[in-house]
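Quick heads-up: it's one chain on its own, the form predicted alone, in structure tokens.
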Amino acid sequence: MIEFKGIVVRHVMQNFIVGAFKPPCNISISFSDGRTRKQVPLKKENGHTVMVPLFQSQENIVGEVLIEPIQGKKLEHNGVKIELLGQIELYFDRGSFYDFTSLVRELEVPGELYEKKTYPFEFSSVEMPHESYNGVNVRLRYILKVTISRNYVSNIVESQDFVVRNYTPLPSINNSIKMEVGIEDCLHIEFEYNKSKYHLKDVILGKIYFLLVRIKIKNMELEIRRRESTGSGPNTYVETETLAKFELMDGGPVRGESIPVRLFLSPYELSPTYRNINNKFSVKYYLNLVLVDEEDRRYFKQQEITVYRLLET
């Protein structure tokens, strides 16, 4: 009987201190139009995908925002406020945030609650410059951040991540890729793309001319390469994946022999290109061009190209 009490004491006091760390409410964030915008996946720190609304920037951002404290328990704070962030974490220095855009709405005045209450928010016509991204070494994120500050113990927060993606019109200019490249008096070939600014779902056409062909060549591919850099100075990281490899040729070639080239980007995922976001980091894609001789030499030739998300229609 008395093994049986002690379990039963213990039981109760798992059960008083599970209860002292619950939050006293729970809070949820919605938004007005959820229902019908789209959502696209999201993947989280603990590796699951989420679908999370998209927007793009100088949207309006509404919704509200619904507290509920625990029944029987009043909620006591000192005030309640939402705030739309974009943020850049760099994972070596994980777990701090810079904010590149901070919003914030005032809820409630401090004081106390009884029972469910609804606040609306509008956050009108947001500037949100840069795409939402995640990387090798850094992540940039959109969320709404509620808080509830207390006195004495921790304030209570819940967010909810979104998705932004910026459409750019077709460049004006967009110039063609020609260069030259070889080996004295062994190879010397010319390569030409058609341009050196693809949208997210374009084809990259070109020609592969071979002037001089001294050499045994084996085989040519070309690749998709992304090199992600982040920090500076000393603590500057770059990263760099080959994200496709395409054969465009098997066996020797010939002196004055063209290869055609024609690669659809829309099988991979790629993001725009980034250019030095807020000093923090960068994202660019190289078109490489390997060349491989029959005794397993490797000839490669590196060109960057833009990369843009073109509006869908």
The other form holds:
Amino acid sequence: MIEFKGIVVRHVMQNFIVGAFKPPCNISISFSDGRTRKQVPLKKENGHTVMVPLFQSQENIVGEVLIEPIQGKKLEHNGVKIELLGQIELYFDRGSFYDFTSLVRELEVPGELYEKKTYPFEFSSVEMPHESYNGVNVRLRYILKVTISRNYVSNIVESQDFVVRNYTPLPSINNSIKMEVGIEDCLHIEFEYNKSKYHLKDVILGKIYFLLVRIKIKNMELEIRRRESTGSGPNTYVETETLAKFELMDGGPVRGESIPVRLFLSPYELSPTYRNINNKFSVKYYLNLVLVDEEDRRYFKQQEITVYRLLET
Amino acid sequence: MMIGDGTEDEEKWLAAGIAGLQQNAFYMHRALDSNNLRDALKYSAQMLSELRTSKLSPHKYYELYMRAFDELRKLEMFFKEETRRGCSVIDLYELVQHAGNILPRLYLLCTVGSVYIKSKEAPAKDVLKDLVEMCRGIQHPVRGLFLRSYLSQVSRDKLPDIGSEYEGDADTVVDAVEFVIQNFTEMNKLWVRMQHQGPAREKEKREKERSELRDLVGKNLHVLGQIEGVDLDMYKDSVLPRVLEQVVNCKDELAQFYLMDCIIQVFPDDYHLQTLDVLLGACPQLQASVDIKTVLSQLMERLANYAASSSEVLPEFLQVEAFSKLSNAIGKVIEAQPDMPIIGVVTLYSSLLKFSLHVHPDRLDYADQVLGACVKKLSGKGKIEDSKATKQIVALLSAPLEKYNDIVTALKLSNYPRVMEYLDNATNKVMATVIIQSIMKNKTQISTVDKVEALFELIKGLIKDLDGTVDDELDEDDFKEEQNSVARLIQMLYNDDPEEMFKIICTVRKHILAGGAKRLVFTVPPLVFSSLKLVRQLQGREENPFGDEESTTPKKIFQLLNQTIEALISVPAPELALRLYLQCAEGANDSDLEPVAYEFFTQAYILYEEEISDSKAQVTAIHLIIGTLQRMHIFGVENRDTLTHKATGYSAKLLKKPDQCRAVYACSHLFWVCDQENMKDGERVLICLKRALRIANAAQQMSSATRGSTGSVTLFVEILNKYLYFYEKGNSQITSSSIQSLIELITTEMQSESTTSDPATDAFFASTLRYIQFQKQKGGAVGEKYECIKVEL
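Please show me the structure of the same protein in the form predicted in complex with its partner chain, now that we have looked at it in the form predicted alone.
Let's see the whole complex now, leading with the same chain.
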């Protein structure tokens, strides 16, 4: 209830602001293949989800900017430009944007605008090595930003988000993960996951062999954990989330049992593994095998897996 | 208190489980009605989560499971419709696997799997294999057993059996068998493991719970048994060895016993017969505590019934040498389990014997062999004290009797009495009774001395006290019952040949005389009558012309009888002895042996004088003596006089007047035998009757003196009847006037005030008078005779 009230209040305030400082023109950015291009949801800062176009690296980003001054008003400016920005935003360091990509196209030399006008733009074969990412402490985003520069008054800025996803071919080497772990004279297991690299819609297959069981196991589950580390050196922040808790076994096995693993990744919102993106952050995935005994003690073993995005066919 | 609370709590948990299940089922139904797959999956998974409970006993869990089961049927229908609406079954198969909790996930997977197989989009065997493999995730025994039971249930009609619609190039009956055996193996492992769960002190309770779950495991074997494609070869080569491997390796008593029994029950008899080696080979490998005897007994019983079902199958038994295989196996099992209680041993042999009797009725040697093996095992153990084991021995010994309906066959079994040795006395008796009943029922004729000897050896528990022990507790009725059956048996021993029959009698006599006083009263009479029967048989023959000393003569028999009856005196049973003496006297009479008859009478008189002192017994005895003596015709005048005189004397000395009176008038018959002219002494008849009248008079006076009334006139009426009898028979000493005056006397007496009126006597008198009237009206000689007697009616 309380939260609901808050939203209402903010909505009212926005209206008030809009009413008071009405911008002198409307700016809209559109993509030339906007109708056919795939749209994906993107969560904005205000919690709303909007559909935005999806790109990948090396694509041409082509479109138009439409500037429409308010009826009967003259718009004086010091030039109009469009920028394509790739930004990394670290939340713990508010306000610190880091642009790892920045391309600019001048759309208009300084002058005056009386009526609406469209400006085509094109960024060809744009290098966008990093994927859009919305994490706990970090956000990587791409935007097209139109700026109408003005003297004495603040610039008029309009931006349009888009999402970048990059696809990886099937890895040529993809070993299984196989390991024997245990506590001496207590519990001895061997587990095997069929691969070490999984794509986002992949399925983890495997088996858990019980070589020695001297404790009373209540159940066993497989967790998918995401470890997001941001910053570097002493300022490293690590955030771990458990994205999936998947029960593999109910009850206690005896020596010699083998329990199958089959975990479909598609229901979970995973991203690919990101390693040291511009020295700012990393996102890694782990499979955590957890055994719980009857006294609720937990025995676990964590293994890193690589998640990648396979081109959907 | 704790237990009480426990069950109460369990009820609560069950109620909560049902409530949760129903609530989610309600939402699931709503989702099904609106074709909302997402919600259907969500709520069905939540519904199935109720089955994750650990708080319920198997019994209560089953209740919950059944409710879930019903709901899953609806869900399955929905899945089927979904696929018809275009949803790919493969997608469904994946979708349900997204559920985070394993138990709901696997229930859903099995449900979709069922639809998947039906859709035939993938070979049935692949789906089945996947399901049975995935179910490994449930290691909790109860939950695992129910889940796999669900799998078994939904897959039953979808196995790629021969002739099934799911059979194909890729799917064969081998896959069906593979699937069922795997599921069976896993279930059995879970079932066996159950015993190790939880604290040791609840072991007993757990074993009970396990026992309740056994049918879930056994059901797999039923399914196997119903797979058409499992032919003998396949059964022999793969099914049985694999099932047995699991049974043997699980090393669990409860499971081994139950599963062995299952195997025997679910697969056809001819399969068992053809795989006896394998099946029997597994028995010694089972745990020592397994009740192997019941298992093997069941098997043998089944095979015996199979043999009995049709004579066509018998050659099969011979071909596989079933008997010797079973016999060997039993030997091995007994060897492998040295601690096996006697009951086990006996039960095994008992079953083997039944088997042998059914399958090889002609091989008595087999039966004897079984008994012999049993004796060997029992030897050195003394009498068996375990009552159940005893019962089994009785069953063992009864089997040949039931089969052959003929004790004679059993008598040929040399080991039969040796087995009986091991019975305690009471059971020995029971067994003896069973044998006698068998003889009675089948009217078996035991006709040689050898057989009689053998038979008495078998039933010696009834014939004499064993080991000198005295059963104080023996119920008298039971004893009577027992001895009566022996008496009946003695009557059954018969041979047409008098020589043999005499030998039989001698043998029986030898045995029964050893039986002690209390038995003689039961056993001597039948022997006496049996002997008299032989005497009568000999009467029809000529005396042995060669005068061979060895030959049987009535004389010899009577000698024997005399000695036999003598034995009763020491019992003492004088009244019975007296009766038998008289009976023998009559026999001797018929054989024209006067001295013998006289001797018997003498014995009877001595008994009367010396041993029979009770006045009631005396009355009975005297009437018997009079009756018998009256019928004797071989006595010379002297002997007869002596005996008659004595009898009359005894009569007059009876204690009570009415008894005296009646005995005396009965004596009158001793002097008047109708068909013998030299035996008609009218005078002495009259003397007797007059004396009777005097006694009757005296009796009346005594009564009037002591009680104030003269009592009834019954005695007079009775005497009147005697008068009439002799009058009619032509005794000239009896005159019409004496009758007339007797009638008047009676009439006067009856009118006298001092006489007690007695309706019975009145009626008796009235009908006597009516008789006279009737005779009068007959006319002719009789009518004339009665003419002069006047009667007022």
